[in-house]
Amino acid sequence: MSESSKPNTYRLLQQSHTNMPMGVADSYRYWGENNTVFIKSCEGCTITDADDQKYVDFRLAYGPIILGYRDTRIDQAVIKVITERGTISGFSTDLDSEVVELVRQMCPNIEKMRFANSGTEAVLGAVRTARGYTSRNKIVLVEGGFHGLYDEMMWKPDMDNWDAGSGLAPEIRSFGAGIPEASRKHLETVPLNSFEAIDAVFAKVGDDIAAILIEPILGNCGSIASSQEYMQKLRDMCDANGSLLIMDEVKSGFRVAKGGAQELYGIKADLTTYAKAMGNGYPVAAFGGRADVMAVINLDKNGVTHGGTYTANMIALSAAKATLTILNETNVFETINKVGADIQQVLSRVFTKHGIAHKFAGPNSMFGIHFGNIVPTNYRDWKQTNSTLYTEFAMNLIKHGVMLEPDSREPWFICESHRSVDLAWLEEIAERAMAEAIATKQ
């Protein structure tokens, strides 16, 4: 980007540098001085930047948009509640139970639920509840999962600097500065789909494991998925050990199926976290599960504390009610899954034409692309894929009007509005982007 090629974006970034660190309100929105994006408007499956370039968007704000931007069915429900009832009162409303009852219809794993404002808050609430219920401390994390931005969940395998041929596990490091070493004390980390690793950690500290926390489909790692056998293993280990199974469905919930990933696996978690697609872009989140586990949230001396000023505000819950009703009563998932499958066929033709070995991972509504000959089974396998070529390809797509995250660890998200995408146009753009990526590497 330059002052002449993107004058409005350039001006906005310079202005923002005087007001915010890195010139952005969220560190992930900074893509460098030449590529940071400023959005002017969003509608359907498209976004328009500050210089009026229009993109078909497969990033969808990291997944919350399940129907489309500015869906009038959702926006009108929100406008109605604002004009007729207000936004927040600090008290309970009928919307609270109405939304929980909708979730319970769709997700049999939920018996009782509490609301939050973000995925981070939902995970924090679920982990605290698990510890309160079990009176144990340790949480087993599965590599490649993303569970929010609070200190304890920001210890991750340093895959970018890991030597896969070393025979050693990746180093676990804090995801940035300002995170005290003490916050790591009660965490254990295991690779996805490894029976040996899960057996070892339970043998070592099983009597203090409060919960296993897992994204069944790694929404921050190219949609690499747990095997059916691994999910059953976790369920059985938790049952035998008195630990809880927490499934983080912040990304997969209300996106991959009505009942989320748990519907696909046929295995119930003790606690589940939700956010993102739950409100089609409005900030709403929740965690819930077994009634006896959730019952530890109370005002007793030994109870678990949960609350928040903006929790269950009427804007969030009216959006959730409208979104969940549509997802529950219409054929949205059928539409989204068909579009996702069609787009994968388009991309596969392009990759095959250029001799690029490739595999898709995850469900059609949030599929990952991995350049290589195998579908990765865990985060360490991802290291063996050609992520450099993927980034080149992705940046060229963006240049030509297809928006996505230029990191193969982020899936392609599909929404109902993508049914209008011209697949012939998309194939032409993908063909051009891949040809340019290959030429750059020669």
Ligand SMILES: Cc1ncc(COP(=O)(O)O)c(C=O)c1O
Second form
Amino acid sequence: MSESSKPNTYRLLQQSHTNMPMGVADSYRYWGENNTVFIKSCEGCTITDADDQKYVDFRLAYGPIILGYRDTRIDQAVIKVITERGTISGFSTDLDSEVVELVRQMCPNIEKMRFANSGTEAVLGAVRTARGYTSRNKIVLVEGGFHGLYDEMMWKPDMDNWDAGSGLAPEIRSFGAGIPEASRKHLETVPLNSFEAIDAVFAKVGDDIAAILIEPILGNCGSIASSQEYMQKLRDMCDANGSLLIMDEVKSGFRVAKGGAQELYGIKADLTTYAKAMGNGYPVAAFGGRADVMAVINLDKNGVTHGGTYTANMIALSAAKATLTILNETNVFETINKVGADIQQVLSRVFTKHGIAHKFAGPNSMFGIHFGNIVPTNYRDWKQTNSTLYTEFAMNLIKHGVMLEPDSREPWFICESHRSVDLAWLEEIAERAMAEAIATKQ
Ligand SMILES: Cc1ncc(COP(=O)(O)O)c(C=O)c1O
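Following the display of the form predicted alone, present the structure of the form predicted together with this ligand.
Let us now look at the entire complex, which starts with that chain.
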């Protein structure tokens, strides 16, 4: 991007540099001086940038869009609520229970639930509830998982500097400055799908493990998934040890199946977090699970405190009610699974034609692409894939009108509106993007 190729984007970035650190409202939106995107409008499965380039979007705002942008079925429900009833009052409304009951119909793992405004807040609530219930401290995390931007969840394996041949685990580092060392005191991190590692952690500190917190399908690590056996192992370990299993379904919930990843595995968590697809882009989140665990949220001296000014506001809940009703009553999941499978076929043909070994990971509505010969089983395996080629390929796709995150750790997200995508067009663009990526390397 340059002043001449994208004059409006260029001007907006210069202006925003005078107003915000890095010129963006979220640090991950900064893609450098040449690639940072400013969006003018969104519709269906497309977004249009400030210079009127239109993209078919597979990033979908990191996952929340499940039906399509500006879906009138949701927007009209929200407009009705705000014009006829209001936004917040600081009191309860009938919508609170209506939305919980919809979630309970779709997700048998939920007996009681509370709302939040973001995935981060939902995770914070679930973790605090697990600690309150168990009177224990430790939380076991999985390498490559992401659980939001609050201090305790902002520790991650330093994959960039990890030497795969060292035989050592990657070093755990903070996401940057301002995160106190003390915030990692109660964390234990294990690689996904390693029975040995989870056994070792339970042997070491089992009597203080409040919960295992896991994204069953790593929505922030190329949709690498827990094996069925590993998920069952975690369930059994938690049961035997009096620890709780928290599944973070902020990305997978209401996306990979009506009942989320738990429906696919047939294994229930004790507590679950939701956000993203729950409101088709409106900011709504929740956590919930076993009634006896959630009962620890009370005003007793030893109870867990939860709430907040904007919790269960009517904008969020009217959007959730409308979105969940559609997801529950229509065939959205069939549609997005079919479209996701078709798109993988298209991409696979292109990669094969260019002799690129590749594997897809995760469900069709949220799939990861890995250049290499194996489906990675954890974050350490991901390091062996050709993520540089992926980024080249992705940047070329973006140039030609297909939006996605240029990092193979972020999956492709499918929404109902993608059923209108012209697959022949997509194949042609993917073909060009891969040819250019290969040419750059030579
Ligand atoms: C699995 C998971 N948990 C939690 C979060 C945090 O959600 P939010 O960005 O809404 O705070 C995310 C965000 O991408 C996520 O993917």
